[in-house]
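This document starts with one chain, in the form predicted on its own, laid out as structure tokens.
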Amino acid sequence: MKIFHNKADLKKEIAFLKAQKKTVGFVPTMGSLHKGHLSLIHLAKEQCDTVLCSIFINPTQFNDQKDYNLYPRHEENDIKLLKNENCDLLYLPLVDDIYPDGVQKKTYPLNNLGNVLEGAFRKGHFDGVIEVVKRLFDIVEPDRAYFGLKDFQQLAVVRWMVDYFGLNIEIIGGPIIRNNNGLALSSRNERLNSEQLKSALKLSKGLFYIKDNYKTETFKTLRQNVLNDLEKDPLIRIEYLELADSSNLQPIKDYSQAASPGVFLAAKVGEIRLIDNIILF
């Protein structure tokens, strides 16, 4: 695996790729890999004739310095794991690499898509998701690029920003990936303690819960079911358990009202903010 610190040494890379006509699959991360990350290295394996992925904690997404901070950071070990599922090349850029002018917070006309859900707790984050994201798609011009479904809005959000500049970039969604009690995989997941552990286990219960129960029962009836658990558990915080229109995010009243309508939940366990969704149909 090739390791690039700059953005003109990648380039150099891409271009002498492209001139042999190879695809490339980009898949860009935070870092803190695990096996959510890794599937979409194997998706893009599938897919590509060379994967490339990004390890950048990007620090105009972040709304609270604080969590900027404590996001977990394992180089060391992220870049065993890549070599292990044979990724080919790893962009780790400093932050002046992929903002030489300083860093700058500008702001997208998303609309609806950027108003509800994480849009509605995190005032500007999709402003700057789109902000790197865009960066990045500059320096590595890929041919497809990879996101999870467990960030569903992120994924929404990057396809509007595909169209809203025109790129020829297909972007892929992997499914989530879970662990064996039905917790969603994510980086944030490590700075859960056991007890903490144990409560975030409840927020993909209720969620799967739904999901079983949607045909018999209306989603109010089901979403307060939901709530009364989890608001028992002192370590949960609700912000937000909506039924959304999986299209375009914009919240329904009943499963009738999308031809896929999905779950969406963001909870706080402990300081340790996690989101998860499940699509009913």
The other form holds:
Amino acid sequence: MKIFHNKADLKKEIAFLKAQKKTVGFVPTMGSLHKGHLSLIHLAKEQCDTVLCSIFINPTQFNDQKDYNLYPRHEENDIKLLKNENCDLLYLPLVDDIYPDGVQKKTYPLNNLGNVLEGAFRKGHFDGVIEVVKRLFDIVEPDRAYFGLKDFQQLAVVRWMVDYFGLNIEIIGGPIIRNNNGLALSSRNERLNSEQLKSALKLSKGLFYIKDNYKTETFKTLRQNVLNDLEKDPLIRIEYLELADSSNLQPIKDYSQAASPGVFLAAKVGEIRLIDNIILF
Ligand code: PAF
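Please give the corresponding structure for the form predicted together with pantoate, as opposed to the form predicted on its own shown earlier.
Every chain and every other molecule in the complex is listed next, the one we just looked at coming first.
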């Protein structure tokens, strides 16, 4: 696996590959790789000639400086995992390589997509995601780029961005990967202690309960049952548990209001903020 620390060298490599008509699949990450990321690398390997992963903890998408400072960092282990997965290229930039003119915070006209769920609770987060993904796409010019469905709204935002800038990049969503107990894999999970981990498992359990019962109960009833259960746990603080149209993330009141409704959840377990979702049909 070739490792690049600066964009000039990476661009040369990409130009060389493009001259040979090789397709480039791109998996942008913030590192602390787990099986969710590796499944995206695997998918990209199946669909593209060359696979590039980037690891960059993007300062502009954190609305909480403490969260940025505490975000897990495991570069050496990440490199090992990527080599095992036969990833071809790794881009590991420093902040200056991505933001040569200093870290800038712009805003983008996401409108309704930016005002709901994560957008409502993490002001400016998606502007930061767009900022970095656009900069990465400009460097890499991938044929396809891969994002996990755990960050469902992020995937919708990236699709919006590709449309907004008229980019010729196919955006592919990879399934949520869960541990044996149903917890959606996330780099943040490693910050959970054993008590918090037990509490965190209740989040996906709540989503599965809704999926198992939506045919016979209203969302209002199921939501209340889940909240009653989660609110008993002193380690859990729910931010939202909402039914939304998965095509645009807008809130809906009952299942029949969307062709494909999903349930979206964010909660803090101790200090650690987790998100998860389940598509009902
Ligand atoms: O999902 C992530 O890890 C990040 O939001 C991304 C897409 C790499 C942008 O920093």
